[in-house]
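Quick heads-up: it's one chain on its own, the form predicted on its own, in structure tokens.
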Amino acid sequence: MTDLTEKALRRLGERLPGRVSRPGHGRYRTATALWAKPTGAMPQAVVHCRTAVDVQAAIDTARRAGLPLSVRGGGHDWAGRALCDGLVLDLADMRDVIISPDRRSALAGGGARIADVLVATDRLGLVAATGSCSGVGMAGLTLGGGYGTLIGRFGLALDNLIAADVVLADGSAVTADALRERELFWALCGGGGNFGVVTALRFRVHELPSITSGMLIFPFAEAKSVLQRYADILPSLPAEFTLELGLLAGPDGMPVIFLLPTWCGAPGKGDALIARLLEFGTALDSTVARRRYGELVASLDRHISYGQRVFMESCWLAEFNDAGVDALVEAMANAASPGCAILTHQFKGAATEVPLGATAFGLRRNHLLVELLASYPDRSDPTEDERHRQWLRSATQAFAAHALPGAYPNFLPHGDVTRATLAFGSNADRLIAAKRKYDPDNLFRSAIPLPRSAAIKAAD
């Protein structure tokens, strides 16, 4: 650390007393503890922001001292994008969620997690379009896309974004929406946190007191037949019915296959569809019931273990057919460890009705997102890293011939500009222009990958 850096950090601590932590401090350890155990260089300091003014002070310090900057928006962060070897802006103290008086929108702080949102909406019989894990940060989920079990009826999380309060690279604070800073708003809807620090976001909420959902678990020995029936039924399901599936290790460490049906239409209307799923095989367990949406999301958290080594891959499939069935079964049969899992997420209904150019998100046709996850306890054994990475490479390659170009940007590793360019497709040039306008010096370079030409300056 140079004298200039030390002086800048000391001065920042004086400007924000009690809100700057350094290695060895308790708050520093908490802020840098991610879902995926960090293995690279750690931050020189963490700024625990409470207001947009705190964010402005941190950005000013980073620019003056030439420090790398990243944002910890509250989520579990599988890719480690929240950390850098410079200054980390921790928004965990900005988690308030306020429902509007007309109950049609919510205002959430930049550090709010899905759990914070659902606590506010559940008690009022409302829902927000969120992901399937309550520990995920709402801002990060929304800015990169936001698949979820309500996607057919309400679209992606970003399709529900109304406005965002943003501190830009030059320190100015703006509000972006359909009328103000329109190009910034467009870029935020799919382009991730590459344009500024989102200190608050307003999004639509919807009246939905309950849903019918839960897990149906089948033995792995029946995986092929379950998957074939899944492939057959998928195209005919109505927008109000999503059907996700997963292959993962059960409590005994042996693989199982599960279906996660979610009916978000009129109560009782989806019961016949769910009953058909019980005919797919020998159900080992079923938790399907009428429940609050927040209860469903919270119930899925038990499958996430923090502090492990985590690697992830993904692909988009235009359709799920016999080739996809074989690829999933073979991949899970050859899993590197019980920490390997494969999950699917539907893109359908309301999400496909948004014009391609209306947001930066680059794929608006029906498709299936396949998420491949490899996690295991950190044993400081590089051979374990390579073994799990090889499993991901092999599993992903099995889908390559049938996959759409690119992949979900929120699931792309840092620096994967080739697939990011393909993922944003015809929206890439406009996204590049927005990056050049709002962050020409590439201060915000730790977010999801952007198209190749958007790298204004080298990442180092």
Ligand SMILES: Cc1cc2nc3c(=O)[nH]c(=O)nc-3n(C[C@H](O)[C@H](O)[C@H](O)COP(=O)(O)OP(=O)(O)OC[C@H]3O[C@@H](n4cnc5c(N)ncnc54)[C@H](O)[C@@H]3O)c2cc1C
Second form
Amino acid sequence: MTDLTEKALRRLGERLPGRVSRPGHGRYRTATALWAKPTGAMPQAVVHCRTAVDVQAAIDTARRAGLPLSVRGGGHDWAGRALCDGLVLDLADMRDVIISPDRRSALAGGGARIADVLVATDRLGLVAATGSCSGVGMAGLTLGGGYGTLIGRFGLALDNLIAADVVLADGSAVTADALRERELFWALCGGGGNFGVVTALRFRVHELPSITSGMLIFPFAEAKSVLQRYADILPSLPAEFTLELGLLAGPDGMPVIFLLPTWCGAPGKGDALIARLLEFGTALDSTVARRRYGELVASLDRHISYGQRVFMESCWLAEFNDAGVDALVEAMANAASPGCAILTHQFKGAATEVPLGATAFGLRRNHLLVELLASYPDRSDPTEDERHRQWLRSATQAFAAHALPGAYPNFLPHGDVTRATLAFGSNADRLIAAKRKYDPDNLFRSAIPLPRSAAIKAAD
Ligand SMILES: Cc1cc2nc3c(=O)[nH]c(=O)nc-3n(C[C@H](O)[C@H](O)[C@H](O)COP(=O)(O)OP(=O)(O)OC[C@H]3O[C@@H](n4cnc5c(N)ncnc54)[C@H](O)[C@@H]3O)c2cc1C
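Form predicted on its own done, so how does the form predicted together with the ligand look?
The complete assembly is shown below, putting the previous chain first.
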């Protein structure tokens, strides 16, 4: 570290007393512990921001000292983009969620997690369109997309964004919505954390006192027939019914297949469809019940491991057919370890009704997001790395012939501008123009990859 950097960090510490931590501090350790074990260089300091003014001070310091900067929301980005080797802006102290008096929207701090949102909505019989893991940051989820079990009725998380308070690269604080900073608002809806630090976001919430949802678990020996039935039933499911699935290691380490049906229409009307799923095979367990949406998300958390070495891939399938069935079964039969899993998310209904150019998100047709995960307990082992990477490569390859171009931007690896260009499709040029306008020096480069010519400076 140069004297200049040291001086700048010391001055920042004086400006924000008690809010700057350095390696060895407890708060530094908490902020730099992510869902996936970090493997890159660690930050020189973490700024524990409480307000937009703190964010402005941190940006000012990073710019003056020429330090790389990154934003830590929920810490669930698999590629560790919350961290960099300069200054990390930790938003964990900005997690308040306030429901509007008319109960139609929520205002959340830039560091609010899905859990924070659902605690606020559940007790009022409301829901927000979120993903399925409590610890994920609401901003990180929303800026990149936001698939979830309510997607058919309420769209992606980003389709529900109403406004965002943002601190830009030049330190100015703006509000972006349909009327103010419209181009920024458009870019935030899918372009990830590439445009500024979101210090607060307002999004729609919806009346929905209960859903019917839970996990149905079948033995892996029945995977092929369960998957075939899954493929058959998918196209006929109504918008209020999503059916996610996963193949992962069960409690004894052997793979199992689970279905996650979610009915979010009128109570009771989805029961017959759920009963049909029970006939897919020999259900080993069922947790399907009528419950609050937040209870469902909380119940899924026990299947999530933290601090592992993680590699991830994803692809978009226009339809799920026999080839997809075979690819899934084959991949799990050859899993490198019990840390390998494959999950699907549906994209349908309300999410497909949003015009393609209305937000930066580049794919608006019905599709299935396939998420492939290879993880193993944290220890540095190049052989294990390679084994898991190899499994991921061949499992992903098996889907390649049937996949749509691109992949879910929130899951793309560092610097994958080629697939980012395909993923944003016809929205790519407009996104590049927004990047040039709002962050011409690419200060916010520790974020999901942007299309090719937007990579103004190398991402890593
Ligand atoms: C277990 C697990 C479950 C998941 N489930 C889903 C799911 O159901 N649906 C889905 O769509 N995705 C899901 N994801 C993916 C997740 O949405 C993305 O990884 C998301 O980026 C995580 O956000 P975060 O704030 O937790 O991450 P962080 O690692 O804290 O941040 C990642 C990046 O997001 C940006 N960012 C975060 N907060 C801000 C902010 N306030 N302002 C500006 N930029 C910001 C920054 O670029 C940052 O580098 C899941 C991931 C995991 C690990």
